[in-house]
Amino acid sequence: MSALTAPAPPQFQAPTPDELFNLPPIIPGVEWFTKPVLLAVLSAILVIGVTWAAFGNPKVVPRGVQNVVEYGYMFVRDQVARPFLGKDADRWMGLLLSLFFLVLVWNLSGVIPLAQFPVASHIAFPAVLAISIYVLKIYLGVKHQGGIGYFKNMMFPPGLPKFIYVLLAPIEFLSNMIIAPFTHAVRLFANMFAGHMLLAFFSMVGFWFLFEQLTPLGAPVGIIGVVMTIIFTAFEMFIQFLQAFLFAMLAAMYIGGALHPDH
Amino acid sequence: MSAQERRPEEDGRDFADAMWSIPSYLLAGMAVYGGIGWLLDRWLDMSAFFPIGIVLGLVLAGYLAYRKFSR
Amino acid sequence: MLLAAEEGGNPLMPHDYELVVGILSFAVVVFVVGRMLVPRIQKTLAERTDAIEGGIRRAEEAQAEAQALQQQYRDQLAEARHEAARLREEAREQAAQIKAELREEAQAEARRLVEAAHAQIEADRQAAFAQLRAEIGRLSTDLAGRIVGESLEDEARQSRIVDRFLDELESSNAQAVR
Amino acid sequence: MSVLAEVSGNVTAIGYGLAAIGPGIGVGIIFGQGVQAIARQPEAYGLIRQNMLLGFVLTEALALLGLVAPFIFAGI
């Protein structure tokens, strides 16, 4: 909030995290109302509206936005669930399809012009799914390995020399109990964050050097500055999409790993 | 799942799998031995255990991931 | 802990109503979307599935019945080709058969007439022997009255008399032979 | 304002990230080769995936204590 009262000589500032971040709320007085809770509610929204539209009522034949979104179920299908829920791939599907949709559209609202914030860069909202997912983990794992069997199986894998179990089982433990969520949220969290703190330079340094304080010295780097934009934008969508892919591929590997015991 | 019948998409898996593991498995080893080494810093008042226990935990994580994922 | 040591709001620690709503927006779109549409188009799929390899089978057993039928009708014709043959065999055979037993007949009949004709020529023979054999007697008879009537004067007349019997009886006999 | 650059916030986080740059090079370089060999020998799949993972820990490691460093030396 510094940055725009700044002394006479108006001089560049990067954006800093507290005022991108930090939003104020849209109506003033509701605390809680602010761009990404609103953000997060419309693509909610959106998500169940293009789905019904393409799903609600299906046809054997596709056409129209059944095709489009066919396609996006049947890469979670192929690349998602079945390399690593196999037979079951099924019936997690509704699960997967969902977490994949929801993250990919809160994560598009990033460069989708005049929503342009990824809803995930605030740790709320990957935390939620991080942590559903979580619960999901455990819940299935007591459910179909027992509960000793369960952590059992986490904590000892065979094939180990017997007196390093103690050393190792503590790490296999806050692997697979804290961290592994843990990361599961904040590597989302974190890729919307820089991506936006990315875009937001540059998109600032354009518009600062070409329209704020428009110099001959200046005028090359605020041209900089849209290129970079454009390709950062460019780029941003590509790992906005990676990370909807990840996100829903981690959700079906932890799902995958509490089913069935492996190693 | 035995070693010899394994399929290639099931490789795969897997290799997603260590990937995945691997960097959380490292993290924790180093909170785990870290944080004891931390804890013996401040109960010992010293420095030296909480470097010891990081690269400890580093080494002891590498070992477990090497082991359980390089079949 | 580890990064708490940043100006403002820390960027880890998620607000509680952000919590709240994604909860609530997720939980939405899970039940939306994962419970009642994704079923849906499963479904969906599992019929366009079931359409596309229906059609495959649909279209082979198609084949396989036109092959049946073309069997059956090839089998149909060479069994009538067979029936053909087998029935001119049979009308030949017939026909050859006909021809013999009228040739049979025919000859039959011959052999009949024939026989018909050698027994009425026995039978007029034996009626002719008969007749003969009654005239012979009576003209023996006659003879002998004739003889013995006559009394016998002289060589000459007797001689006389027994010529013109034989040849009354040449005569006579001549005819009857004849 | 007689300073002509001035870092301002936390020199900790500059620090990790150039530490981050080698072990990122590192497993960039790691994976390439690795499935550049996996492509030409795949039949020495097992071999390669277990250096390739190797490898991996070991450069990830490095930036993992990238991480912690600054606490690190802070203690000594």
Partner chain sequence: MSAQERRPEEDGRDFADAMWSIPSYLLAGMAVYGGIGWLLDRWLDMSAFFPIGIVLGLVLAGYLAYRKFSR
Second form
Amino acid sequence: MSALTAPAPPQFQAPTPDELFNLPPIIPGVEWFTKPVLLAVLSAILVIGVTWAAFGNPKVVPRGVQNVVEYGYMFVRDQVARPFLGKDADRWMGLLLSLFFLVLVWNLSGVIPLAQFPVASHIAFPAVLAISIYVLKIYLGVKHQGGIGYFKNMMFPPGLPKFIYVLLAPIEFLSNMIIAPFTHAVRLFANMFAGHMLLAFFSMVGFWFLFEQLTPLGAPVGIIGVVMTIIFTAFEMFIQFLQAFLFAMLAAMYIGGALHPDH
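Following the display of the form predicted in complex with the partner chain, present the structure of the form predicted alone.
This part shows the chain on its own.
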């Protein structure tokens, strides 16, 4: 009887984080050289190349690449640097512009054909940038405010009743020294991780029910999957831009707080 029983039709399996994020090495035996590492390197090369093409030999009347990149420069200057750094904004524009464009390209790689993987969805990449800003923040704070002055200004802001400091001081220390760098990295990572999971799920739904197992009942589900993939791709591109902006903005806020404790 078992020989006459028809095999059960294959069932749809939702993608798992292990399948999507634990990628094999590109070169056998070189375990660290995976797709995210390659995309991170290519992103850095792209950002360097585009900015070099734009500002390596700038024209008085910008055209082409220079014109496009200058819009990005003005956005970072006016919306990120100046609100938090004031007169020091121009001094830090190189760092902030590089952060913004690098994170943006990292994120957009998740919707670029063939790449289709957001680099920041691996926690190591945003963590390296966040730790770098964290170290820079402490260095600038100690340099401009002194070792004692930096932590005093952080934990004991003036103008409050003394008994408040019993609760406020440890909260400020925890917030600035532990929670801030942690959330700086995790906010970017979590958004890219979740967005990649959603896009992978809906695209697999569309592919499965329209191509792998096309049936009259499954076709509408597949169409919904395709429509949701398109909608979520557009939404994800907005989130990718927003997260690049927020990452650069927080970096400017931390640097500004180290340079000017009254901020």
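So that the term is clear: the rigid core is the largest set of C-alpha atoms that superpose within 1.5 Å between two forms. Residue numbers count along the first chain shown, from 1. Note that this is a predicted model, so its numbers are computed, not measured.
- Core-superposed comparison between these two forms: the CA of P158 exceeds or equals a 2 Å shift.
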